[in-house]
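Starting off, we have a lone chain in the form predicted on its own, written out as structure tokens.
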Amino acid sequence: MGASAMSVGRGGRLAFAALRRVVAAVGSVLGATLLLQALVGLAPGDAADLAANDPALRDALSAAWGLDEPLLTRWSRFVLGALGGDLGESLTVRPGASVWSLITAAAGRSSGLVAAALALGLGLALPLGFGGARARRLTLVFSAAPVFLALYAVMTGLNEGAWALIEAGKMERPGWFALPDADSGLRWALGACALAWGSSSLAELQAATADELTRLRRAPFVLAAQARGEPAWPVALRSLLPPLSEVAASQVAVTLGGLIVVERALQLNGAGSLFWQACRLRDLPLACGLAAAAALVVAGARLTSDLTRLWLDPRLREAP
């Protein structure tokens, strides 16, 4: 009997810390769209003032489209009817088409390339932990450039290079040249391996795994293994596992943002180049729309990293 009452409270407490887990991802895609809505609504400008010219059909398109009404009640009408399923129509961008299937589409596109710079910071990083202070110092120097000039160098330096050989005579001209206005998949590949790679995104994975691996190697689970002869490393990955899922959600966030300037300088026609040109549109419904679904992953990141954190280490279900 008192060995189910202990089982029933543990099962509470992790139910009652998974709730506060989920109410907070809840509040923070709530928020990210209030803020974009504010964002919007202070820039100079708006999708009327794009669409007409006349000051009575501006004046018109305005008032159809919701855009005079005060910053709480359009947010409220996007809430309820994000609830409901219709996120509305596109203004500027795709006048007349559905914000859905809009960001359906270009997510679709957009997905694979972030899997796989997650994958490839991670994949990278777990090796790179065991290499040390050198390790770090090396990393952080070739990881330190931003996105946008890593990739400016790297499609410079390929098609300077492959100029330079089909010039000479030396090479065929080959089917992704010249970057990035050829289709092709290296731009999706250089486009994964920038945003793993870029802006210290690799050393910010890299310190974290580390810092783990230092931590994990004085543990006393460890040092006893070791003493009594026994291998510790099962032990130790298992123990590893929830720092390393709140380092891979931390970066989702930042790959996200990076998927804007990665989409744009490589031209590929996915989630970032289309929020990138809602922004510049004014397309209010298009532009919430798509920082709805991009909280959302990151709120989906977050919540996966915490209930996995809550299950495999039950001293974090007692905390506030």
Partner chain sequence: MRLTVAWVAVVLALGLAWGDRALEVVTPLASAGPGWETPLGRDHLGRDVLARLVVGAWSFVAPGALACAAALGLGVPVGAAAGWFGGLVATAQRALTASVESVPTLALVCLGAAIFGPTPLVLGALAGLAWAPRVAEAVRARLESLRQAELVLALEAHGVPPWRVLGHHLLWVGCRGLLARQALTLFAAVLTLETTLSYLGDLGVAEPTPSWGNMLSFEWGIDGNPWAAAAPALTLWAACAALAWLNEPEARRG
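Form predicted together with its partner chain, following the form predicted on its own:
The text that comes after this line covers the one chain and nothing more.
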């Protein structure tokens, strides 16, 4: 009886703590959409002026976007529309196309790249975390290059090297030559590597992993297990999961930002290149929709990490 009550109490605390985090995640997405709507509302003159020169079209856009309405009314309309799968129509990128369908199609194409980059980053960070101070310094220095610079260096090296070999008659023209114009799987692989590596992404993951490993090596339960001659690493690796999931979640926003660069530089078709086009052509409904979708993904990743930590670390359930 007592054990059952205790179990219910633990389950209840877990559910309450999880609910609090879900509410926080939903709040952060709502806050992000409010920020985006406020940004559109701050456009000099009128946001519709940016998109159209024809006065009649401008008036129609102002009415459709609710630019004369207060911010909160406009924002609530955006949120309700998003919940119903209606984010309006694209103006300039694909005139008349549904923003919702454009975003879902592009997100499907980009999700693999983001997932591969995060998996590759974590996969590299773990062995590098064991590498000590020298590995940390090397990763810090080489991973500091911005994503576009890493891509520039690799593409230049591959193009020049292949061209030299082709000219010398030592190689047939490969299918991927010349980057980034030729359509090939190499572009996708380069994109995933650059996202995992560049703009200090790998250095942050590696530093966090190394710090956690150092902490775990000195943890009393690891020392006790070692003293008893038992393998400590199964438990240690389980303890490594919560902090790693937190760092990986914090990298999602950086990776999504890098996606814009990678897809534009490598001419890949996905959410990043669509966002770039939307900004370049001032397609504000599409750009705002994509930014809101990015906010949703980031909040979702953070929530997943929080729930993982909550599940694995009982101390967090008791926290006020």
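Numbering follows the first chain given and starts at 1. Rigid core: the largest C-alpha set superposing within 1.5 Å between the two forms. Note that this is a predicted model, so its numbers are computed, not measured.
With the core lined up, does the C-alpha of Ile260 move 2 Å or more between these two forms?
Ile260 C-alpha, core-superposed: shift of less than 2 Å.
Taking 2 Å as the cut-off, check whether the CA of Leu61 shifts that much or more between these two forms after a rigid core fit.
Leu61 C-alpha, core-superposed: shift of 2 Å or more.
Superposed on the rigid core, does the Cα of Gln251 end up 2 angstroms or more away between these two forms?
Gln251: C-alpha displaced by less than 2 Å between these two forms.
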